[in-house]
Partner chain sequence: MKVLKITPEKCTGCLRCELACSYMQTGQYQPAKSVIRVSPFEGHTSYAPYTCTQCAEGWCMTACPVGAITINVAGAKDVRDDVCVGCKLCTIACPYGTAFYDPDTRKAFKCNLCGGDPACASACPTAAITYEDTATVDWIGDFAAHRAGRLLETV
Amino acid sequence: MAARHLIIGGGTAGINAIRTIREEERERSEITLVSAERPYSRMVLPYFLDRSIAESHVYTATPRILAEWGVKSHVGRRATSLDPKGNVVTLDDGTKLEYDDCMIATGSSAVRAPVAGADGANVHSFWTLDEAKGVIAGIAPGSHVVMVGAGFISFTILNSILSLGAKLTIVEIAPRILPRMVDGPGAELVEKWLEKHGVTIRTGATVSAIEDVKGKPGTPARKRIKFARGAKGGDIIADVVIMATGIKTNLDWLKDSGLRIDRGIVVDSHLRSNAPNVYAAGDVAQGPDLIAGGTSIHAIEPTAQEHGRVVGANMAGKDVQYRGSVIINIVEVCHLDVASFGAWDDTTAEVISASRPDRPAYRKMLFRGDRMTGAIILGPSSDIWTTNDVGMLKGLVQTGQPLGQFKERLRQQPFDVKTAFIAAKTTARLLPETVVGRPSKAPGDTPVAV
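Throw up the structure of that chain alone, the form predicted on its own, no partners.
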């Protein structure tokens, strides 16, 4: 009897798992996909927002591709309960699906700050395709857009909003922008850069309410953003408000499942939960952390892709262990590259840092002994040193190659990463690294690379 694989979630992790099963299995299995939405790439939504791509290019595994893969699809349905003992998942329409093994990759949802009026008209999140459509409908040249939250999500769509001819104001409750991605000096550099490009930034500001402002008859109501007492500056009037105030993992439906859940579903080095035939991947998985050790949730695209490939290979009968994920955040804003890797915020690590305000450029490297465990780098996208060093710093953090005497060279010449990268033989360490024990295959005519 063919093995029955159940994939819950049609995002990056789920689609990579399906493709990997088909590439690795010896005998054809049954694959069933449950996905609340048509499978699409969240990472390309900013390009959909600025109209660089059509909606048809947002989707990944189309019905044709799923049919070619022989996948039974329950698209538009949600899983509502899991019975690991009975190997059954129940859907929101009452359908019961039996499985031999199951992968949970239900991802995350946007969370709006508990502010009066945050659920009103012309107030949007930007996490799903439908939410992106709402933002598109509200923005026109000359519109004033206010983004509440100055984290990674906001910064992925910043360029798109400006390209539509809108005026942009960013509001952040923390004392600085990008608080979970860069340190104080890095944030200061980014803030000055954005202000030069016409972006208004207000930090240390708590929104207390979002109210309608009535305009002329027949015109859409604008929004008044009010602030808590003590905040600098007055109210802000906007045409569109985007709430980018965080995400939460979609785990509520598993509360009676018996799975071990901490901040996410706790999984082992094979990405198995405490139910041995139930795997977890992507945002919901609290899995191995390559740099810090132990387990962490890394709600980022690279981790979701790797998780999906590892689970897919294990479902197909291989024995693949996951080395662990590395936190990676890379974004480009107004042609300034901003990136951080690994334990960039480790307050106990040894630090080497430097800046060149004239370029402008900034980098910070964190060490345990002579191994780099984290890094921050900022610089113009047109700057070849930035382009090269982003990849090399990531490689040094990912491999943990000992730098020996070249750590001291970096201290003396922190903008000469290439010499340390080459001397540590980092490329030789990176080249043979694979996620599922083989080189990646070309994706053919499908949009999913494994």
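Mind sharing the form predicted in complex with the partner chain? What's above is the form predicted on its own.
Below: the lone chain, stripped of partners and molecules.
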């Protein structure tokens, strides 16, 4: 009988796994997909928000493509329980699906801070396509948008909101912005830059309630945002409120499954859970961490892609060990690029940092001995892309290439990564590296091995 693969979650990891199974398998298998939403890429939603792409552009696999790939799909259905002993998953309509192996890739959801009124009209999250549509419907040129939370997601949609002609205020409970993406000095540069570009930022401000402002009947309700005592400034009136106050992994449905769950589903170097035929991938998987060692959740797109491909190859019968994930992030705000890599927040590492007095340009490179373990790069887009430095920092962190004497070169000239990268022969180290043990295939082709 053909092997029966069951994929739960049709996001980034899910679709990468399906494609890789089809690319790698020796015998045509049966693939079933269960996904609460249609397959799309969440990280391109900001470009749907600013209307630079149509809705059709966000989908990663249409029903026609899934049919072409020979995938049986249950789209719009949720898995509600998993029985790893019986090898059965139950769906919200009572359907029971048996599998030979299964991959869990149910991703994350937005969580709203527990504030009175956070679930009211014109208060949105921005995580799913439906939520994005809600925000689009609410914003008009001249609208005042207030984002609660100054984390990565707020920053990925900041440019889009401004380009729609809205006025923007960001409110953050912590004393600074972007706490999980850049360090203090980097955050300060970003904050100053944004204020210069007309964005109002209020840090150290705890929202206590979001209330309706009474207006004329029939007009959309405006919102009054109230703050806890001690916050500077008075109430803020907004047309649209976006709560970007965090995410949580979608694991509730697994609580009786017996799978080992810490912060996510704990997986080994083949991305298998404690049930050997149950894999986990993407935001829900606590998998090998390349820099820190041990296991971590790295809830980013590239980790979901790599996890999905490694699991797909293993399900197809290959023996692929995952080398571990590396945090990589980039965001652009008003033509200022900000990127960070690896263990950029490691307080025990040796640090080389530099800034330019005349412009918002900042670098930080972290080392263990002569190997780079993390980095931050920040600068105007017009400077950044005339260099090769962005990707080279990723390459140095990913390979941990010993820099030897060329670490001194970075200390002398922190704004030139290239010389050290090339002279340390990082290219030679990188050339043989692949994620699933063979050259990658182009995405446009229909994946069929047999």
